[in-house]
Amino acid sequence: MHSFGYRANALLTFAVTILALMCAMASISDNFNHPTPSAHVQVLNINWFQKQPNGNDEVSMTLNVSADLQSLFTWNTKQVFVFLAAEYETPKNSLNQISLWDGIIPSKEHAKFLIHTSNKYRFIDQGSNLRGKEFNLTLHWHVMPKTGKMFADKIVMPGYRLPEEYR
Amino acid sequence: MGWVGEQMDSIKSLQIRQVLTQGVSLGMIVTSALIIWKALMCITGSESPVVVVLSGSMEPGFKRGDILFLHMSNDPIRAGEIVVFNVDGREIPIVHRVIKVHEREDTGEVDVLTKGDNNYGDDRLLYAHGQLWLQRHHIMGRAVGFLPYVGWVTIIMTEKPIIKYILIGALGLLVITSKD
């Protein structure tokens, strides 16, 4: 009844149960945080805009991204992954999402930022539909917790337009 | 008399009826573990509801040895999601983030490009030769939850099989010899 094995087993079971309970509670506590992030993006320049030999349009642009994501951080937040995607419709595709820039925010102190960058990933369409195309810039974020459920949300900024001519 | 001696005595004193009972209880433990796993498969809709992160390509978000809980719903795949995918000709599934999505108007099929947060370039080098995009059927699930460190147990057990056999043997012995 009170052998070493039984005691070790009871202790281990108890410790694991408490740990699991604490992890669950930490994850649940994230639900009480109601973040109010803000973002602003400016397309400063179209660096170049051309049709590739294989027929796909490609554009390169310079962006100013400013955002305040401090309210996303709670005590269970390990990091926030943030990225800016261009989203548009074409006759062939009902949705195109192309990530233009992304970053990892390790702590609350770095969550208010202003970044001046050209697109980190190539902005290539499937086809030749980008001339004069209206597109949305959407700032997405994925909150990675220390443990538990991951959260994601976005801010959509509509009303951007690509030039009518290649350059 | 130490703990080992005690266990030896309890093995010697086993009756045939007792052996059967222990056998059944051992079977119960194994089948209940199987039931839980299969139930998780049904609930999450993913063929492996829990995966262990094996590489550092998603650091600092996911480290080697962390556990991810997967979910496979019919929701469309969107940029930013962390998906687990299988590439033709590769056995080990990869956990990376979606950075580009092109969804067809007529069929709803998707072309997806992924990248590891900690990798410099996108995943086209990892895909099968000449493959530019992932399709829906490559994707096993998307990560929804996260638990650190627990996966080290399975990493150690696959890399050092001897530990696995010792552990299984010890547990089996405990189940057989336990009386209650």
Given for the second form:
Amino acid sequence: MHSFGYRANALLTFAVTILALMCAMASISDNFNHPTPSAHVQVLNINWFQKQPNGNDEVSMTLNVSADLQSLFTWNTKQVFVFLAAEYETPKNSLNQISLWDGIIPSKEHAKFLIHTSNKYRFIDQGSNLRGKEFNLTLHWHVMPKTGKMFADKIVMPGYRLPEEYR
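Please could you give me the other form, the form predicted on its own, since above is the form predicted together with its partner chain?
Just this one chain is shown here; partners and other molecules are left out.
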């Protein structure tokens, strides 16, 4: 007959193979989920818009961020990292992205939210390019699964403009 070591090895190999197969099936099952998240951002106030002593523009805003990201969650979702970015063009750079707010959503129950906040991170442009500048607010998210590859997407909300004069 076979020894104890041989039987243990066969059982362990079979268990690891089944585990790998289940992980692959979990990863593949996420491809059948077609999420439909929604978001809306409202700029309530420009708290200040100033030129720093070094010549850079700085903006502070009060925002209402509402989103429904529940459709991003499946049984394989561990958490979702979400952040709001201001995106605009300057003569020097075709795309400038500045993160204004971020958060980690640990579960589907927390994925529908309304947040009233000032920008968490400083909105600074290197130079004086922000006066009268049009910009987009973009809600980005990264879905972190329990197993399989991470995926990211975004919702772009255009039509925002900064004041012509410093405040």
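Numbering follows the first chain given and starts at 1. Between two forms, the rigid core is the largest collection of C-alphas that superpose within 1.5 Å. Because the structure is a prediction, the values reported are computed rather than measured.
A.B. asks: Once the core is aligned, does residue 11 move its Cα by at least 2 Å between the two forms?
C.D. replies: Yes, its C-alpha moves 2 Å or more.
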